[in-house]
Amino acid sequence: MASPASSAPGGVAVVGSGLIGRSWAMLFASAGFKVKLYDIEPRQVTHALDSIRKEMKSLEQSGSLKGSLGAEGQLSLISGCSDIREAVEGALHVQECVPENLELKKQLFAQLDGIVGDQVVLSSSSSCLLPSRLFSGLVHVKQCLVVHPVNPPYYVPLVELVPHPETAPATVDRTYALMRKIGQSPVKLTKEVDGFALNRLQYAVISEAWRLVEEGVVSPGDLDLVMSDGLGMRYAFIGPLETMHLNAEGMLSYCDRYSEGMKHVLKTFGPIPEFSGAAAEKVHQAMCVKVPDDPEHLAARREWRDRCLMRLARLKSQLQPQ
């Protein structure tokens, strides 16, 4: 085995230098670390450090940067690499961005489980593989765990901590505190289940959501607003089930009240769809007419989504409950 990484304080490697690789390294410089941004592709690891950059100094004039130091502070935490080992030198946590590929993934984690001590905490942004199938086999995994981020992190702090059977309890605990610490909403999940949480909940959405247009019940621009001005918008402060109970005198008295209602429709519910075919070619069309597919509208389109979010999430760091 590998000699141990030097413990240096406050290192963290960002393995995957792509967007949400970005938003971690702008996370974790935020709260003060150090941090090494690793990819294969020297220009990919430039080009990844000129937009961090460009966005930092944006974030700034607009009153938008996270934590205590400016943007040139920050970004003198921030160094880039292509050499893995050089990367995760120093580190006390590596967090894997690579694309969602389980075999590319699998390859990366037991380079890095030969190479890491036993004080690292390795973790995977992945967003539906099983910590089970990526880090069955690891000589350290009690050490890995999947912290999977919502798109995009910088702005949606929600973090789903998915431990492996043989995770170690103080590396859950352990990279929870450090979640708090950058400024990020971690979730603890028990067990690994596919899809996690937020995807199941997700997906179970988008599934009711694309029957209902399929079926000619609504048009794919007022479904939208069913969740924008309706759900979405007491969603974006309390769960569903808080919801359930504000919306009754308690969860007992909901259940009491509208369990068999609930029943009813949820037994009318119809198959998975299969996302294709006219449907998706009728809701294309939709949402085409509001956002033009091509690069520069659906970039401008995101940029706006995201000064959405900034500006949510001071509103509900203003309106926390005492």
Ligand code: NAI
Second form
Amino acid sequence: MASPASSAPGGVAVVGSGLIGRSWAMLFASAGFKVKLYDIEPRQVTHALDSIRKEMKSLEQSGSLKGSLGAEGQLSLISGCSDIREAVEGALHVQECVPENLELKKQLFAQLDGIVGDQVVLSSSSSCLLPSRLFSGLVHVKQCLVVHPVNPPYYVPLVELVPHPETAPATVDRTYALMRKIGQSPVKLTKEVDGFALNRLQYAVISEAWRLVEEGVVSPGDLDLVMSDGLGMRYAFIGPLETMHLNAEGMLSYCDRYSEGMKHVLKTFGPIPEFSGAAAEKVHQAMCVKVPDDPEHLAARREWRDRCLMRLARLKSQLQPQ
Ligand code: NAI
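Based on the form predicted on its own presented above, generate the structure block for the form predicted together with this ligand.
Shown next: the complete complex, the earlier chain at its head.
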């Protein structure tokens, strides 16, 4: 599919230069793609280019820059743009990263629909808006899909590819190949569903975590340890299904041994929490003891998290599957 930067056209347009737009720009540049970074707010683009420069230099210094080009080489592939037509001209992939607002995104895709040709893929970074709401009625609907990254995308490679019912299979295949090429780990959903796969899993975990804390079974701090020092240790390497497979003599043996016990526990799960009131206060206070919720402490903790994720990503790439 998309050809390397050296043989433009074939580059990528990133529309929206906030947190996620910047990450996409860095990922595409790391694989040698030319990137045009557009934002409705030109100052945002300048700010984004500055922050990308700083981040790439720092990644290079710590030996964590992705790709075979150096920071300067990658930076030279990314250019800012204040005109959307110019941004998408010649692009084979457009990655939309504007705020999570249905009307705003629909307007933008309607605008793109009127500009682009038949060869480009129009992809939304939306975390939860369904493709049927974003793309229905567009002339180029076959070329549209959601490509949902996980924050921070530079260190967490998963992307969910979610098609509209009318998305062409070739659009999904092409995007899958592009994601592999830039070092991400794509998964294909065959149809849209609220929350896609990642947030459905995440919300299942969050809601049971909340119930356990609300019912006073475990403290908020200990609840987090159950994941970070327990389940999460293996989930960084194998998923819940493979965990089942390995925790018995294969999957069928696991189901045979544990399904009754699982169903017994699952039947005791409570209703959807409200995530408000006294329980929210209690969890908030506990979290603030660990990480005070002022901008400095939150930013420092996020930086620490990102450094951990970066090292985990390196470890995972060193540990080849047996
Ligand atoms: P952000 O608020 O950091 O950046 C949005 C950017 O879009 C801003 O620079 C803004 O000026 C620009 N913008 C607004 N209207 C525009 C328009 N009409 N044309 C061009 N640019 C426009 O938002 P963020 O966090 O980067 O999120 C972008 C998308 O990525 C959202 O759909 C979000 O749900 C999704 N996402 C966000 C994640 C996160 O953790 N922040 C994780 C995964 C997906």
